[in-house]
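Given next, in structure tokens, is a single chain: the form predicted on its own.
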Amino acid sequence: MQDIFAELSWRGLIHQTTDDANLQAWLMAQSRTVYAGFDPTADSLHVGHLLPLSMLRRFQRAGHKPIAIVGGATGMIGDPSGKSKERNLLTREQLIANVESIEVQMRGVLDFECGQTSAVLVNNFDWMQNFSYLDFLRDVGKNFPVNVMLAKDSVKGRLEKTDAGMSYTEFSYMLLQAYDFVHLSKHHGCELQIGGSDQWGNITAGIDLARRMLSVQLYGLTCPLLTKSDGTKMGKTEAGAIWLSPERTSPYRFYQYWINVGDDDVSNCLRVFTDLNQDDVESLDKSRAEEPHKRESQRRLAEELTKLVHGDSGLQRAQRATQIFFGQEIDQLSDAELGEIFEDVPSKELPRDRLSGDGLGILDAFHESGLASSKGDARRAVQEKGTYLNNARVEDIGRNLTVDDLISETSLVLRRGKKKYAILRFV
């Protein structure tokens, strides 16, 4: 067995355990079954979910068996942990669609076909739907002291807020998640639950419930919440969360997020997310300290995570898009791909018939795009060899643009100098 506890320790991935003294030896003694839960509140996981998902992956590679729970039942209620107000409840149809989408993403990170340590994917709705309300109260609720629930930080913090409080529905969430651990212990031999530090109360509640119902000893381990050096959440931007779904966050934008991680945060990201060993991470740390302008750490981080989430093809597309933005000649792209690469670049729509007949003069194009203040300004820029069409230098001031110059269904890209871009869209 690989020493997963030592691995998690040097990576800074252990925040709390239920047995600091003996957990390492217990994990080394034999292969264990470990689980983490994911509530399907959206049709995609985001960067915050990538941490526990990567943790499961590490356990699997160390010789343990991972179980990923998609919370079809608990997702109907919503976890109150770390929340200042109650979540909006999703419809059954929304939850089903979300669960199906999330399953695809999990199968891309965990190995479901590797023998005894093959990952298992379960949905807690499958066993919770069989409970009547009275059965649940009789079989589960009687083993759950209310004073223990009230003492949990996730509950206590909400009850202390005079403007929020907590509904009985949310209060019941802890019972449902605790029973997940009981069910997985009984039917899958699961002995360890992992999660973020905000899940400590739910994890210990499950351990206590299993002791009362099954007379078994279970264990818990939490990792730190993913935050940047300034205390803000990792994986959040002004535009919103960084999602694992390519439909929500393209491979290019995903790659760019990690390329732009600050020097103060990149070392921690390399440790907690990637499979790079300690020597490799420390080598990148040294390189960054000596030559920070090369951004080798950020580039390696972006490559490793984009490949993990989006595969080789997604990484190649992201790298190609990055090269295009920084000057590589542009070949054929779709409007959608072009929009992702040049999301923040000014654009202007013109009638498509401007490209018919003799076409649109290159000087007019630069003037219309706003990259030149006049046709005379555009002429000087061309003569000074500072203008580009689709990242190829413009040499001829008399050139006319036609539909053959479009590099997507509707658009072409103009550039002046190294960084001033504009998009003309012909509709």
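Can you swap the form predicted on its own for the form predicted in complex with the RNA?
Just the single chain follows, nothing else.
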């Protein structure tokens, strides 16, 4: 049995526990069953979910059994914790679809085929759906003193804000999550719940409920909420959240997100998200202090996480795309390769005969691609040396594009400035 507690400690992943004195020994004594919950509000997990998910992974690797619970039932209610406003409810159909695709993503991170400690995925909708309202009130609600519930931060915060308010539905959320813990304890022998520090109230509610209903002692452990040094949320960009599904966030963009993590945050990210051991993290810290321009930390972080989420092939794709996006001139590619590398890049189809004869003027090409708002804009961009054809700078505003300029069967690659690309397809 590995000392998971010590590991979480040096990684800075322990915010609060329900039993600081004994939890470490308790975890060392035997294999335990641990659970964390995931809200199926979308059809994909995002970077924000990566933390609890990787926590479960660490527990599993240390010899414990992880349970991931997707909140098919609780998702219908909406957790008020950390939310300032009443949430919109999801339909049952949406939830079912979301849960299905989230399952697939989890299989990449947790091991579901390793005997005793195999991960288990459950959906609380399965045991909540047949609960009658009366039964729930008698068996569960009876054990909740309202004054205790009102004292929870998640409730108190909302009630203090006079304009926010809170519905009875959201107020009841806590009971559902608490009951999850009881259910998992009874049917899966689960004894420890982990979550972000905003889950503390819900976790302790479950522990209280289990003591009353089952007379068992359960445990809770929370990890700090991850924020960047500038105070903003991890995993958000101007363009929106970074998702784990390749359909929503391509492996390239996922990889790039981590490559661009600031120096101030990268060490924390390495500790919290990757499997690198303490020595490795510290040597990367050292490398960053001495040779910051090499950015080994960011590179390593991006590699580890892209591999974890998108696998070896996803990482290769991301790195290949990175090479091309930052530097290399592009030589012959196939349409298929090009489509893969430039999957995030807007493309436009034009009739192939535009390339015949004198060809297509470079200014028109940039205008049509959307990289320039007008031909005049395109002209200026070229004169400013800010345009590239297949990653080679365009020098001449009179340049005409012909079939010879195609980089693959049908396409050529235009670029403006350092990062803005567009594909023109001639069909």
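Quick caveat, the model's predicted, so the values are computed rather than measured. Residue numbers count along the first chain shown, from 1. If you superpose the two forms and keep the largest set of C-alpha atoms that fall within 1.5 Å, you have the rigid core.
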Subject >> Core-aligned C-alpha movement of residue 216 between the two forms reaching 2 Å >> reply: no
